[in-house]
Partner chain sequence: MTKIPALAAALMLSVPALAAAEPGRPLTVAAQFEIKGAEPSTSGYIFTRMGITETLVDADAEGNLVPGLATGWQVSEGGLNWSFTLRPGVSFHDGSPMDAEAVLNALTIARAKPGPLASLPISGMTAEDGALVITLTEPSAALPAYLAEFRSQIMAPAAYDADGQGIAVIGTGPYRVTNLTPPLSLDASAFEGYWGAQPRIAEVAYDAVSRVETRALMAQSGDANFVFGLDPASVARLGMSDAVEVHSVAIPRTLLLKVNAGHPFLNTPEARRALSLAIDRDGIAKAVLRYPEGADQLFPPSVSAWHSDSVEPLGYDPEAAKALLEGLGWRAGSDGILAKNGARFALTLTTYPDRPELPLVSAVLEQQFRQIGVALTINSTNSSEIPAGHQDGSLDLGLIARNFSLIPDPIGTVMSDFAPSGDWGAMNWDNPEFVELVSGIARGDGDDADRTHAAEILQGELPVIPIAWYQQTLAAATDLRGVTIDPYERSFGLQDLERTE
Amino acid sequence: MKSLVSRIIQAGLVAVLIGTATFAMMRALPGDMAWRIASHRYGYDNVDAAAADAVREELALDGPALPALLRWLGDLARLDFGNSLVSGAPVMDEVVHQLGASLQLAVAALALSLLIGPPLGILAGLRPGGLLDRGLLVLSTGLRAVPQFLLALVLILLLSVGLGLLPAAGHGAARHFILPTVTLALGLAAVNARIARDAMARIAAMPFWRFAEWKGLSRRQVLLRHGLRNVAVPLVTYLGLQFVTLVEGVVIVESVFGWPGIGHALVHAIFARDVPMVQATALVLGLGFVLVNAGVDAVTRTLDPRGLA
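Structure for the listed sequence, which is one chain, in the form predicted alone:
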């Protein structure tokens, strides 16, 4: 109960901080905000000073900032995100639609990374210094050093432009998932593998592991009965931190592959100065971080209940 109340307070503070920070940053951006909004409403070729002035008057953009911020916070308390300044559609409807596309991509990437990284890390950790361990170190270091936008472009050049096997962009078919999912998953798997490797090597060197082998258990039996649960604790803990990496990657990967998710929408909203959309998307990402960390805490306490004593 105490943990739940703490998380609710944390979520409230995150909402206020993110809403205030995004509002201040959008107001501080250089350029004419009304002109930007008008150009995204009517198109760059159709906008003129009269259209920008009309938008400025309609949205009261010359008014004081503090009442506008307090009004948004009041609406937020009623779970009302307002309407988009560009499309006029309810922000909540757009965010729910875009969040679904992002979650599909994020879940697929996370699942693929868990299929690749931890098994390789466990095998490497069982034989520290071996060929697999050294090869995995080189591969994971290389993947972590390559920026995701560069990795995405390399995959597009190889698999789409060069071999013509997969579409370079798009959404709607299963084959559209492959390139953005692999781009996100490789970076996550590189870190997962190193976490699992270090945890496995540390656990395999502990006395209880040697005692289990001394009793006559095979290495496979020791791993299944005593190893996986201990490896899972640091791995699950790190998954909470990986959510930040995943959010950063989603924004980049969705922009590169034209994926209609919340990261893609956030970039477009910033260019269009669509303040309610920016606040809502940033808020959803921030609250997602709180939710993921709460889930990680719950799973970690289940795996290792010693902290509950």
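Numbering follows the first chain given and starts at 1. For the two forms, the rigid core is made up of the largest set of C-alpha atoms that agree within 1.5 Å on superposition. Worth saying up front: this structure is predicted, and the values here are computed from it rather than measured. First, how it differs from the form predicted together with its partner chain.
- Once both forms are fitted on their rigid core, the CA atom of Gly19 lies 2 Å or more apart between the two forms.
- Core-superposed comparison between the two forms: CA of Arg71 displaced by 2 Å or more.
- Leu61 is among the residues whose C-alpha shifts by 2 Å or more between the two forms once the rigid core is aligned.
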Second form
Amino acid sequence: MKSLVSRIIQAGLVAVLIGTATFAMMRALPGDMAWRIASHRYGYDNVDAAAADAVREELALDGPALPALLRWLGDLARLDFGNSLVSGAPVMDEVVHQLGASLQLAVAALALSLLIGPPLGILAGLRPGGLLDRGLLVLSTGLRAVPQFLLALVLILLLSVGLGLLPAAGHGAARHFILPTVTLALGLAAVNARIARDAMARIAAMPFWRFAEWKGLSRRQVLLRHGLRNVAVPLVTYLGLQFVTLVEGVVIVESVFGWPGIGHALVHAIFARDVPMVQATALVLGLGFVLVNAGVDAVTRTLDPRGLA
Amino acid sequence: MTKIPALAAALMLSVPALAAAEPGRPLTVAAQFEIKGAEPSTSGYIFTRMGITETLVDADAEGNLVPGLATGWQVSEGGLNWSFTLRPGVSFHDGSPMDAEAVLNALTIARAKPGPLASLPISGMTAEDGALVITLTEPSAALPAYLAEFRSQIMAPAAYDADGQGIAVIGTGPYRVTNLTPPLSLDASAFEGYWGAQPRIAEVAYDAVSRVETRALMAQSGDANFVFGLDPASVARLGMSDAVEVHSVAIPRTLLLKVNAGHPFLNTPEARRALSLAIDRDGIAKAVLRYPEGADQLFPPSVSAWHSDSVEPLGYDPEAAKALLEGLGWRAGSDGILAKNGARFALTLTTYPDRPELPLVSAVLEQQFRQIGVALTINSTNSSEIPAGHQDGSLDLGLIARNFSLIPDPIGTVMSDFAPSGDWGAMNWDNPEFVELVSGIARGDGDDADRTHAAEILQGELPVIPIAWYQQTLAAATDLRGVTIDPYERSFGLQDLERTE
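Any chance you could show the form predicted together with its partner chain after that form predicted alone?
The complete assembly is shown below, putting the previous chain first.
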């Protein structure tokens, strides 16, 4: 209960800090805001002084900064995120649409990476230095070293253009999920396989493991009763961190596969000086991290209750 | 841990499964333009190109104005009163009639927003029986062409909210929107109540895909049947594929160097001509753009009324360029860069990466200008820095792609860019003879000789330095028949396509 309250306070502080910091950063960026917004609204063929002046007047951009920030914070308290300066649509609608698309991708990729990475890592960790262990090291180093941009293009070339099995890009149908998910999952699995392997190798070398074998349990029984839970603790902690890498990877993968996600939205909003959109996206991502960390804490505490006493 | 895959499966199931819907296989268009919403002033060009909305006046492939939602137009003696007769029996996608009130409503909203309509000397618009009447304070012969521009598109009254903001795309075109999901996708299907011929392909879709590599691969794999915005390398590769055919057409868009003619180094026609002579246009066209040739004047041959065979073509002669600059008192300094009165001939060239060829061409220009002793610093930034730099006077040179056909009659762009200057045109250049000439053409008093003379003035004074004329390329699936590219970039021509099975 106490930890829940502290997390809520933390979330509130994160919200105010992110909102203020993004607001200040957007104001500090070089270039005139009215011109930037107008160029994103109307495109480079049509942006001119008249368009910029109209934007400046409509959005009252010449006004002082502090009241604008306070107004945003006040609206935030009423859960009103305002309207996008570029499209005029409510920011919340855009964020929900794009965050939803990103989350689907992120969760699917994380799930797939868990199906690939940890099982292979555990098998390798049970026989450190074995053929699987060495092979996995080469494979995961290789996969991690390939930029996701390149991996995505290679997968499209092989599976869409070469074999015609899957759509190259797009969004909407279930089959559109497969390529971006695999691209992200391979990068994630490359690392969580190593984490699982190291944890497994460390645990398998501990005295309690040898004791369990000595008392007559089969290898499978030792792993299920004493191994998995121990391996899971560092793995779950690391998954929280991987969420950060995932957000990073999602930006690139989304743009390659034409996926309407939050990373894509954030980058475009920054270029367009779409302040409410940047604030809301950064806020949602920031609160997402708080949520993920709280979740990771809760799960590790259940897995390893020793610290509670 | 077993819960996570189950969660993923649940999320995946919640995604609408389109895979089974094969019968009306949609024709998918992929291009780089993102949809900002149902607002015509920002995303209207996507709606007109997809055949969803229409304008009162249309333009054919030669840029001649033809009837659209208006069947004809008359202008009064003196040129101040224009009457546009509306096509009878046309209804919007929501069933409401396309009548004079609806047209007046749409154009009144459009005129209140930034755009070309706002620049016209309109004193009033009224809805009359089956016609829209526009009253001007001074004659403007190009008025019908302004009504062909995408921001003058006619949407139903229900498409706008109380503030005039577009909230739904309700047009009169052969296709009606079935699903609009900004920023990346739009689905449409044939509109049974269309006034013209029914389209043969019933379902169409638009995908905004920002990466050119992905668009090219989508064309190759058949995920998109109509792909625009290809880079030269993709065009070469797609040319070898059996699944797609690459079409290309010259369009009225010119790659040019916008020059600050008030800059102390650039305030004489000789100095601007020296820069022009330093540019190897054919080299840039062949090596960077993969076009057959560079531009030898501002207006491409497709803008036939303004393109002139009689002007002396722009050439490449770095030695002559050096001689011109020497005549202006410039001498080479120790680093090879020209200097005069202690000032180095160093300029900043501003450009924007929205069109991927611009930064490449600016890098080539840096090399070519160095040959004649001019140092360039390239600033590749947001496109708005060019008009902003024009306004505050800080711009030296801008490398831009200028479209002369947003309004199908180039006089609109010529007026806004060169009479006497404009955010995307001449800067600190004032030629009273030119202004008088084109003002006459705009009123409707000019003839072809006046247009040729105006083109000669631009060629002699070089307020902007032309480099290349653009070509639009399109990768279309080979099973499509009736593929055309509209040089005026007004329509994708989807309603005229059919599939050969």
